[in-house]
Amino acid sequence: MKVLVINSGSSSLKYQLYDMTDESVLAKGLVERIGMDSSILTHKAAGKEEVVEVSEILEHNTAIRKVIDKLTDKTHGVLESVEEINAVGHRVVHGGEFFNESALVDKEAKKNIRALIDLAPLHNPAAIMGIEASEINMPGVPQVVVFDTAFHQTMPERSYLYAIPRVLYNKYKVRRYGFHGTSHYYVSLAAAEFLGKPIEDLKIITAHIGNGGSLTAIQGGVSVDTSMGMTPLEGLMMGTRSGDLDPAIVPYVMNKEELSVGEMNSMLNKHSGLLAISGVSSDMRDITDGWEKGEANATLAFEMYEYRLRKYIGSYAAAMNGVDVLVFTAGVGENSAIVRKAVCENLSYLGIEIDEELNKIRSGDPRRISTPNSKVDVLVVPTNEELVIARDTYRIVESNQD
């Protein structure tokens, strides 16, 4: 069975098509500046040169056209033809309490994806644009819709609701869901095949950190709670997002700057975080490079980052009873060496220990970091969030073909 795996954006949209009889990606690509004139598509076939196109993309329904048509291409395409497609699968930020597990795109799934579109203004809807572009330029090929918020459902009532008026809940269904969780799920999972455990008896705690970024504390192999909340700006300070503050900030502040709702909502998504703190950049990179030149404003960025990320990381420690498994992902967390290692040197209390050797090495395999003597293994598994996605919808589209 041959997957595409979509993941759509307001003016993007990544593509991954796989060949599942061995997981291997045939092609991907990415088309961006979707709705100008001089949007951009870059596409790489494995084994062949990449190539990259400027054209007019308006709307998603040419964006996947334009991708077919890459695929199908007799130099830099992998397919005869669009019926070799036996699959769609989409990413989906936002699956509300609609959806615990990926599931097979039909009209109530479509109904409510739209339903939660006010708990994810910026990204349902270019879920569904890209849904049905796709049943447009390849009708009659199942489509599957992967949710990041699924695998979080496990989490108990203690973990989810907030501590306000339960008719906010009733109503609104205001309450934590947490983000990142095919990442979550994906990266636990390998770190218990790595470590040769199963799942099951062990708590890990994982962190996704990139330029969003949160952590999960997984207790037998399920989500028991997520520092991300009812949106992605909970949590973790990130390269534009605050994170966790005080609510009674934002009254005071807009009070203050006589600032409207939307421009509230976008200085807490947009303009806060490290870009806030360093005045310089929201790239970590930047971040690093600033704080060993010995910059002020990018050592305090650098180290308020460091220490929000320890301090979750203990409360789940906390909540868990215990910590068997740490485990480093996603951009910051695969590739920064300096913050994995401030970050464990002080946990030592938990009996942390790493190699700062192993954590020096780049590799795009699972790797352990922490010494023998570490009472807590430190890995870091490059995520897939991709292949997660592949694999569910093949798992259901062969599952209803029964």
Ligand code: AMP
The other form holds:
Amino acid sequence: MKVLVINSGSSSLKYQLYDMTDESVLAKGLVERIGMDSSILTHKAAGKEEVVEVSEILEHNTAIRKVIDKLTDKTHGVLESVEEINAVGHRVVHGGEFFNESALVDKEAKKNIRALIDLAPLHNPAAIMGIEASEINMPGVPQVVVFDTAFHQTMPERSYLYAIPRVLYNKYKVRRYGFHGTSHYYVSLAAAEFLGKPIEDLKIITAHIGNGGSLTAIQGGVSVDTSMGMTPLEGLMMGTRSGDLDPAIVPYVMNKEELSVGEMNSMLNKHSGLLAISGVSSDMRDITDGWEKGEANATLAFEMYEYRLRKYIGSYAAAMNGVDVLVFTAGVGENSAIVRKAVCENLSYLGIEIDEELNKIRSGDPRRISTPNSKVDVLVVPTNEELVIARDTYRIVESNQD
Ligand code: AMP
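Now that the form predicted on its own has been shown, please provide the structure of the form predicted together with ligand AMP.
Starting with the chain above, the whole complex follows.
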């Protein structure tokens, strides 16, 4: 079975075509600047040269058509015809309480994804555009939706409720949902596999730290708490997002600065975090460069980032009454030996001890960076959300054909 995985953003569309017989990636690419005058399509088939094409792509429908053109192109393609695509898997950010697992796309699923636009105004409309564009360009091909929130639907009430009047949950579903679920699920499973231990016996903390970042406490293979909340703003300090702050700051600053709701949202989501404190960049590479050069603002940004991350790890060890495995993943987690070292050095009270040489090794495979003496296995596990989407799509489509 060949599965096309699609991740639609409001102005971008990423794709990967999998051959599920061996889970190999046949081709992948990205359409950027959809809706703008010079859209860019970057396409790469396995074993062939990358192609970059600039054209006008005004909406997702055209973007998918161009992607199919590339996948079936005589020179750059990997398919004879579009009919070879057996199923399409879509990443959807918000599944709310409707979805605790991936689902086949039907009228009901689309209605529910639309009903959640209020909670994910930037993301869910883009997912709907990707689904409908696929329906038009690949009619009759089964489609599956895979949610960032689904893995966290196992959180107990004590983790997901906010201590505010219950009526807000009843009326508006104001609660914590958590995000990056596909990644937390994938790396926790890969970690248990790497260690050769049943996941049911493990207390795992997964740190998905990239541009956005979240931490999850996984006990017995299920998410019991996660740091992002109703939206992906809560929790850790991130590239451009504030993470946790006193909610009273919001009305206070809005009042003082005469800001609209949109302006306040934009400040906390796009102009805060590492970018705000360092004053120069949201990219951890620039922050650690500045820190190594002794630049004051970059140093403070680095220290705040590490301190907040460490506090969350400590709180999740408390939440689970212990921790067996700590997993680092995503852009910062997979690549920044400096961040991993700083965090782990300050977690010695948990019995964490990392091997500095192992920590410096770069590899695309799961690896251990803790010493044999460490009471906690500290691992780096490259995440692969697309593979989870492809696997879920395959499983659901297969089981519906029986
Ligand atoms: P992601 O959102 O998972 O794609 O992660 C992207 C982020 O990873 C970038 O914004 C960088 O901050 C970070 N990153 C990527 N490579 C490195 C690196 N070698 N060292 C530190 N941070 C990195």
